[in-house]
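We begin with a single chain expressed as structure tokens, specifically the form predicted together with the named molecule.
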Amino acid sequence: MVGHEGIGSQTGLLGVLGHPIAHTLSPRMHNAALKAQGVDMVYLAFDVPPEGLGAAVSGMRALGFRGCNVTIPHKEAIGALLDEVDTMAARIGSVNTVVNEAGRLKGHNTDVSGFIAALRGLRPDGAAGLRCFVAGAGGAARGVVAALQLEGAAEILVVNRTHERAVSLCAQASAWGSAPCVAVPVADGAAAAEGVDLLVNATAIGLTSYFKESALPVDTLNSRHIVMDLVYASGKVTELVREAKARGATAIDGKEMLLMQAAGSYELWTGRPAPVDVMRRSISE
């Protein structure tokens, strides 16, 4: 976008569909990038409840949107409304980016590449050879486990409040790569975590209730651990990141992954390398 005054009859439409959506940082990141590169598109946020998703997708088709992001609670449901879904999005059953290719809507998942890019920012070799502990078995955890398999992790342990979901995820993930993927009951999580290198919080447990509910063995963290919290909040550090750093671990919250998945979406819509620094500044201000 070239500023409001730059909006014209040819301006391309982008946006994010979610519910709730008020706190999304995506319009900030994308509009800053579009402006910096002089791309004639604009990105808006749309509050779409579950029962309105079909109409929203039809509306996008009718209005010729270039594409959109999709967030909670639509990432799984939107696949069935699209013309095509790419291999990774189909594998993990989750679409976070839609691209309109001459009237055909195609679903992609840039959370996976975003997670990998954020991890490589901490360790250039990514997850290669690492023993990994993933808390959670929802959509985000599925993406994380797929990414760890893609990256050549040595072993993946999955711990989730609802153990059957971890079992089901591991059964599928064993076909996604060569690392053994093992579902560990919450009660055995701390013991199983001994000797792991990378710990990921992919649960929805947020900023405050960490120590009561997290399956992550926070007390045993030390300087050899890498910790990635997928949770983030504007202007705040998560409890997990604070505690992990206090114990000498390398730790980041979900903002870097958010940024890198946005960069992946931007590149799909515009065909240009994303101005990552501009986007990072837009959410750190």
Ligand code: NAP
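Positions refer to the first chain, counted from 1. What you see is a predicted model, and the numbers here were worked out from it, not measured in a lab. Compared with the form predicted on its own:
- Looking at Ala135, Ile92, Asp111, Leu34, the entry at the hinge of the rigid-part motion between these two forms is Asp111, while the rest lie more than 12 positions from any hinge.
- Rotation of the smaller rigid part against the larger between these two forms, from C-alpha superpositions: 16 degrees.
Output the structure of the form predicted on its own; the preceding block shows the form predicted together with the named molecule.
Here we give the lone chain, stripped of any partners or molecules.
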């Protein structure tokens, strides 16, 4: 059993590496799942600034961690520190899950499948045929764009504060699927977004600052839009979701994607089907 009373010398270590990390619901969710299935592992959160990532990975090796999740801002950088990455993680250049396979650290990406599952919960056809607007060009955005390509989106617009990163992402995304991917300057974001169906915030805006600093054209939202904010706030909806719903849009925060990508990670670490209902209750209570 997992819990302070059950931790022993054979208890496996799992965790999440990110910066900032105080907001994370991952320990609550994974520890609930581990306890429900009687898996002798414990999951912790580690605040790791970018300059400490190499040392953190070395520490995981030395301490025999069973694995970890990786979140902002490390999803792109950690791949070079691992022994191997799987096909999806290598293709999109983003790792969100690390598994210790007999001493070899292997990177995986469950963000893609997690995003697809969360979107299909809102729209059974997923992104098929949709014009999509993505704010961000980091590791989370790369997973989103890959998912949109796999799902058959009609068009993908990417807006990022550093325009060159959006250009680079779109250039690579042309190899991931058939949807045109267009990098749009921030100044042109609102105009370009007219007529889109799905808007995704894949930046950290809303995690540490107010969402209107992002490139998302919230003032143009209406009842035909679907809005997915990958940021989540414990116990409440994010400002973006609140604003979108006030304008009649269908909107969710990042908890559902968090849940679905976590289920994929859990299965990689334990070899067991994830107790999704238990995990969902743990982050909704």
